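Here you get one chain, nothing else, as structure tokens; it is the form predicted alone.
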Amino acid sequence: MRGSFTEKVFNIVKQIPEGRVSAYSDIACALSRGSARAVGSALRRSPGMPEVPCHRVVLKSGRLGGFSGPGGVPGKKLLLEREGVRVYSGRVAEFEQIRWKPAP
């Protein structure tokens, strides 16, 4: 995969299907370098939706984590719920069932 780390992160996040979520750590693992924190830093530079649906990236625990997009974390929750992802007490319901893992 060519391009900068940030571009590679964006390319993976663009593949997350609507109604599914991935973890920052899943993306870092698929890139075989970097960390979940580096993925989060890259996503802060995202051009936003619909180009890069970074609201679909959560913590490996299923918790929503941060969100620098419009509305902050409550905005992330709203976007996920509009796509059919249920969120309770700041955590994605049935996280493992809807978790999308990119191919390495």
Given for the second form:
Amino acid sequence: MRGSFTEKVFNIVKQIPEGRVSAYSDIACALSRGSARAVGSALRRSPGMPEVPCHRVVLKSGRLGGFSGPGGVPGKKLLLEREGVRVYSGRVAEFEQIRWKPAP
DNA sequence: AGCGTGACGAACT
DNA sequence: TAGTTCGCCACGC
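Given the form predicted alone above, I would also like to look at the protein as it appears in the form predicted together with the DNA.
Whole complex next, starting from this chain.
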């Protein structure tokens, strides 16, 4: 069993709809606890797809950030594009519009 | 029980 | 504009 913080992060990430993305800081904020960095640490240890669609979590700036899963960051980009999320120059196109925020 | 390590973010040089 | 520094905080050793 992982720490409860990590479990909560997974729980939220699972709720991100296909074709939408969220930011590390958004998740940390929704939990009223931790930090974007802590969320990153949690996702790094996540089981990955299809259990947890961790590729839908990006930097607040709209840039991809990191990815430890198969294919590394390029793999993350492919997964997003496959869902209809356009990625341009390492950035999510129209990020603010497809940005999904977790329920408080 | 303490220390080092990041899939962050913002400020600073 | 690019590279560095600092604050952040859960987790593994």
